[in-house]
Each structure stands twice: as structure tokens, then as C-alpha cells.
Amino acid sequence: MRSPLFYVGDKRKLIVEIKKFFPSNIRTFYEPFVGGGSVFMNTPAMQYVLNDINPHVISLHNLLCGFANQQDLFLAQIKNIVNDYNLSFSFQKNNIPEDLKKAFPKTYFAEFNRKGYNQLKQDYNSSNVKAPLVLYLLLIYGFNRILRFNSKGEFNVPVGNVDFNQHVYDAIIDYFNIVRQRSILWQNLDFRDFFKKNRITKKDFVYLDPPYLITFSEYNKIWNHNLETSLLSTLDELDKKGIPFAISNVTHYKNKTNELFLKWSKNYSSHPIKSNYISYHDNSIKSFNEVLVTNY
């Protein structure tokens, strides 16, 4: 199952490998860095407490959860915006002129959508009420489907060579089908506040996919050595209480090594993970090592 947020750093391609190390019976699944949500979508548990420090990420999850029982209404509202801004919609129709396809055989989605997308972005940024549905469409039609804002709080991603296609629709429907059947509590907290607020027990399970200290994606800009240290100390406290956890991280990237994480992980079980980490700053696969560390 793939998240309909198409999040940078999404674990969809790795979930089969990662999940084999998860406990078989989970009462409450806690995820303090939920991102797009592909891990929780593919992990069975009795209930879920899911968190992200990014309020826009949580607003999009709440948007989709709110439409889980109204998928026809969701699609109708999507189509209204798409039609108003003349965006491509290959899921149901081919509205791109053939001459544009011939003139721009590899980038015709971007060429066709640019005007409408820029207007949608301008309208979103100038509105006093930020509509999550509009933000979702900006995500879908934006470059590399990045969720990025400038210092003024304005969404500032350029148009991408993408469109609302069958894959997007299928991801949305899968998400609706999953969240309808699950008890989910969404939170928008710093991870330190997340662990203070929630009473996690030995019957629960914590999965963490924090920003990576030594890589360069947009998400990782918020992370630093002090936060990494605080997180690892928190995990040590969970271990003392007998609470099972698993954490994903990159130990080597290009010429960098996360010495802090490597030293800490020697106290636990470390499992190499075959990954394909790609930064949107550099769309080539680099030399790096990704691991999953567990305390069981």
C-alpha cells in the first residue's frame, strides 16, 4: 500500500523488508515521525497513535481521513478544482492537446499545468483560510510532490511534470479503505512532547523514521546533532521500560558517517536494509548504508 501523500523518504518500497522485524502482535502502534504514512498503512495493530511535527502533513492526513466514507464527494471536489484551474486529469480524461505533446514529448504535463498550477498556488497563498484540499492538489501537481514553504509561510514548490492519474486515485482509495477500519489518533507534536504525552507500554510498539542527520532532503533540514542525541536518549529510556522499538536510519552517506548513531546502535540489534535513498537535490542514487535498529 502506498501513501497518497507520495512523501519524500517514504518507506513503501522497504516495508516488506522492514516489517519482518516488527512484533507479530501490536496493541498500539506509535509513530512519532509518520510522514506520508506508508508504514502504518502496512502494519496491523489494534490501534494507532500517529504524529508529525509538520502541521501541513497532519492536516492532509486529517483531510483524507475525513473523506474516508465519502470518496465520491472527495473525487467530485477534486474534479471541481481541476476543472476550474484547467489541470490535467488523465485518471478520467485526456485533456492535453496533441500538438503540445509533440512539442514537449517529455514534459507536456508541466507545460500544460503550469498556468493553472501557478494560479492555484497564488490563490492558496493569498487566502486567509488555507484549504487542505487545495494543498493536496498542489502536492499532487508539484515538483517531486514536495511539501515545502518559504519563511513567509507560502507554499513555494514549482509545477512538476506529473498529473492526477490512476496511480494517485488508487493510492487514495487504498488509504480510505485502510483508515476506515482503524482506530487512529493524530497528533502534531515535537517528538519530545509526543513521548511525554503518550503512555506507552510493553504491549505497544514504537516505529521511528526520523530525519537523517547526514543526508540532504528537505525534511532533514530541521534535524541536528542535539535532536539526534535527544532522540537516542529517549529510546534508551524506552528500552529500560521494556518497550519495544525499531528505528530506521542512514549510517553512511557519500563521505559522511553518523558516528553518533553508530556508537549508540552497538547496544542494540542492527539489521542492514537494502534501500534506494534519493535526495530531490540530486536524483542519483548515492553510496550509503541504511539500517533498522531494534531493542529486541
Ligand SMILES: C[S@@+](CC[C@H](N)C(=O)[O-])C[C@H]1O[C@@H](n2cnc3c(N)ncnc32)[C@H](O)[C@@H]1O
Contents of the next structure:
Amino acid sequence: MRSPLFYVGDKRKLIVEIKKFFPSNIRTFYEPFVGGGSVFMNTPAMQYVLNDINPHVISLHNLLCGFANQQDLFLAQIKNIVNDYNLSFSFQKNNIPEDLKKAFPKTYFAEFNRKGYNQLKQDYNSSNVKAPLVLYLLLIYGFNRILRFNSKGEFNVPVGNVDFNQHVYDAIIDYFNIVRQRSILWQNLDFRDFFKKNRITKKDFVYLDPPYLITFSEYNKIWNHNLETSLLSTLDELDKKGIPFAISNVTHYKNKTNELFLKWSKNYSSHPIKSNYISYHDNSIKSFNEVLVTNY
Ligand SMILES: C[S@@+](CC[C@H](N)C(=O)[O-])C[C@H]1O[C@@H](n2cnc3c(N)ncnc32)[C@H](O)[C@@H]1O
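Alright, leaving the form predicted alone aside, put up the form predicted together with the named molecule.
Now the complete complex, all chains and molecules, led by this one.
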């Protein structure tokens, strides 16, 4: 199942492989770097404690969880904004003029939505109370569906060549169906505070998908060698207490190697994960190597 946040770097395509290594009975599933949530969505457990340092990510999850029992109301509120800002809505109607489609056969969504999207973005950025529902629509209609803010805290993604379509609807409904049946606690903490705050026990399970030191994405900018060192020593502490964990990471990327992680992982079990990235061999050096490291 796909997260309706369409998160950059999500684990959607790898989840089947990753899950093979998860314990079969999980009491509380802890996920300190939850992102779009594709892993918790696809993992059965008795209860969940889910966290991310990004307050926008958590507010989007809270928004969706809040509407899980009010599907029709959620859609109605979305339609109001779509109508007010004259956005396309290919999930239910075809309101893009044929001549625009002919003039821009590959980019007509972006051409049609640009004006309304920019207005919505401006209204969102200038309002004192930031409505998460508006942010969700900016994400859905935005370029590559990325969540990006400038140093002034303004959402600054340009219009994308996408809209609210059947895939978005299906992902939302799947999410609603999942969270409706589950007991979930959301947190918005740095992972160090997350581990201080939560009393994790041997019966629980911790899955971690932190930013990767050697790859590039928006959230990797807030990750560094010190944070990774601190995370790895926290995992050593969990291991001493007998708490099972699994951590995803990338050990090789192009000509870079994450030596810190590689060295640390030697004390645990490392499972190669077939990634969806194109990987090729260059004089036997693999360009991309994704792993799941477990302490069991
Ligand atoms: C690789 S992404 C997780 C993607 C997720 N597995 C998914 O399927 O969508 C890493 C996440 O860690 C979060 N993050 C970065 N630094 C953090 C920190 N110090 N504490 C907690 N979360 C952090 C980022 O905001 C980002 O959402």
C-alpha cells in the first residue's frame, strides 16, 4: 500500500523484501523516522508509536488520521478548495480544455493548474493559521510531490504536472482504512528525544529509516556524521537491553561509502536489499547498495 504523502525516498517498493526480516508478532512498533509512513502502513502490530522531526509531516498524518472516519467530509473539503482555486480534479471530472491539451500534450496539468496553485500557495504562505489540508493539496499538485520550505518557512515548491487523481484517492482510502483500525501515537521529536521519552521493551520492535549520509534529498540536509554516530550508539544501547531493531541504510552510493555505518554493522546481521535504483558494476564496485541491518 502506498502512502498518500507520496514521500520522497519512501520504502513502498522495498517493503515486501524488508518485511521478510521483521518479527512475526510485534507488540508496539516504534518508528522514529516515519516519513510518509509506508512501512508502518504495511506492518501489522498491536500498537504504534510513530515519529518524525518534520512538523509538517506529522501535521499531515494528524490531518489524515483526523478524517479517517469522515471520508466524505474530507473529499468535500478538498473539492471546495479545488473549485475555489479552479484546479483540475481528474479523479472526478475532466475540466481541462481540449485546446490546452493539444498545445501542451505532456504538461497540460501544470499549464492548467499553475495560476490557481500559485494563488493557493501564496494564500497558504501569507495566512497566520496554516491549514494542513491546504498544505496537503499543495503537496498533491506540487512538483514531484515534495515538501519543501524556504528559510522563511514558506512552502516553495512550483506547480507539478500532476493532480488529484484515482491513485491519490486510493492511497487516501487505504490509509484511512488502516489507521481507523489501529492505535497510533504520533510524536514530533528529534530521534534522541524520542528514545529518551519512550520506554521501549524487549517485546517491542524498532524500525529505523534515517536519512542516508551519502545520498541526496531534502531531509539529508539535516543529517550529519555526528547524528549518525549518536544514532548508532543508541542502537547499541537497545541491543544491550535485548530490544530488537532493524535499520535501513545505503552503504555504497556512486563512489561514496558509508564507512561509519559499514563498520558498525559488522557487529550485527546485514541483509542486502534489492533496491529499485539502477545499480551497475563498475570494476566490481557496486554503485548503489541498500541494506537492512538487524540485531536478531
Ligand atoms: C528516509 S526518510 C523516511 C522515509 C520513510 N521510511 C517512508 O517510507 O516514507 C527519513 C525521515 O527522517 C526524518 N528525520 C531527519 N532527521 C531526523 C531526526 N534528527 N529525528 C527524527 N527524524 C528525523 C526526516 O524528516 C525524514 O522524514
